[in-house]
Amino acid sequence: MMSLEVAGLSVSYGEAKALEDVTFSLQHPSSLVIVGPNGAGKTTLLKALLGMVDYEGKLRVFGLEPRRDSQKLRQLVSYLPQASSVNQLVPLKVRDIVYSPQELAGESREAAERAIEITDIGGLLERRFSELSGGQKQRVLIARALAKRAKMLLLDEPFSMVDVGGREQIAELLLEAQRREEITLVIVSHDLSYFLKREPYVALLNKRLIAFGRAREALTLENLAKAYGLARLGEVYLAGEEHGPY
């Protein structure tokens, strides 16, 4: 079964190309990172697939198309925010967050405890969201998430508000969730070295597809100097793994 069927994917703001001729395509259920420059087209990729952008070629999720098929799309795909997202200055409870209404009774219930048996979390549900480190906030997060049952879950900059030391925890996290929930992860990150050691799919962007497949097969030096440009290449080596795609 494919989660994506992506061909000749383009996106434009204005006159300004986001992304041009993008190709390639995942199997279900399996992990895919989104790495490159900044201005790559990262972000723009995950809102073509939740029809948030308007784009030409053929994109289909699941067989659906995102912007006719939205609302179907919805129970199928979770999009997973950055903790800023989450208004800081209402009072929300951990408890309040992961519940829904839907959450309170049969399945839905057992799914949202399930998700916070995998993040752990239990200890946090009477605690204000707003009180929480990055860490924990992002757990939360993973948590809501995992509750919609949903076949993919779309993260972007999971790592953001992290500290370095939560970070191999979160992708652990992500990486069991998807193992154990035989779900489709798609990450785009910064830096993928965190996830490495299961060996996900990375799709090397900067507007275009510079490479598709397992990150041995994608990361190799002449990818990166098309990527990143040699002298960049440079600067994402000597930075290590803050900053460097790996």
Ligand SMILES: Nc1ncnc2c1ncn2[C@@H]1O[C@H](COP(=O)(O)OP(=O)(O)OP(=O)(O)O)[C@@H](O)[C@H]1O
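Residue numbers count along the first chain shown, from 1. Just so you know, these numbers come straight off a predicted model, no measurement behind them. Superpose the two forms; the largest set of C-alphas matching within 1.5 Å is the rigid core. First, how it differs from the form predicted together with the named molecule.
In a rigid-core overlay of the protein, R128 has its C-alpha displaced by at least 2 Å between the two forms.
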Second form
Amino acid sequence: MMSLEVAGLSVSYGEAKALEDVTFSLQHPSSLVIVGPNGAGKTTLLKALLGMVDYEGKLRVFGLEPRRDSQKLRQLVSYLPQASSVNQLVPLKVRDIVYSPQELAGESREAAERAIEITDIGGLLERRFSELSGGQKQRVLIARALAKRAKMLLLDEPFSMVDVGGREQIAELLLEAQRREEITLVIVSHDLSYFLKREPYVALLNKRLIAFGRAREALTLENLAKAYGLARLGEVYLAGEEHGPY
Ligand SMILES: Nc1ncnc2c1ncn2[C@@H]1O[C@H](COP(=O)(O)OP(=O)(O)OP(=O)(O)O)[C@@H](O)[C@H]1O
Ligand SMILES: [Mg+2]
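To test you: the structure above is the form predicted alone. What is the structure of the form predicted together with the named molecule?
Time for the whole complex; same chain goes first.
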């Protein structure tokens, strides 16, 4: 089954194009990491997949058309927005965020309990979300995404506020959950190195899709130079150094 089919996708905000003629497809289940510089259209791509922005071209998520079938899609896809945009949950306790109403009533708590274990937030359940540190908030939101038992997780920079030890741990756990639960994982992350050993698919984006494929094929020096500009190449190269020339 295909989880994503994207063909000739373009998204504009007014006059400005954020995505231009993007084409790729992805099998289910699998893992995809989206990388590219600031303003490359990574968040916009996730929003298009969720039917949150207008687009031109073809887009299918589990065969559904995001703009038309957004209700159905919400049940299949769980979305963790980029950190700056999650404050509507402020007055809630962690417990109320991770458990759905049915689960709080005692039905099918299993997925939520496993998510709590995976993200190691058992000690935070009675705390107020607003009082947590940035990294703790991220963990809670990842737990919520896992607990929903969605077929696809869209995570927009899930590590932006997680410490280095926590990043490695959470990346492992996400990939493990991906394998065990047969979900499709789509992650926007500048910290690609945490995922490389599981050979995810990589989409290298800078408004256009510069490259798509397994990390080794997609992240060549030439492609990185194209996406980031030569001046920034050293930085990217160093970040991935221990894994080879990408
Ligand atoms: N709601 C909006 N209205 C107008 N322009 C927007 C809007 N959202 C994004 N843009 C513009 O579209 C382009 C792509 O933005 P997007 O947020 O998708 O980038 P990104 O790759 O997620 O960047 P970052 O790594 O900084 O999160 C940017 O030039 C941005 O300024
Ligand atoms: Mg973004």
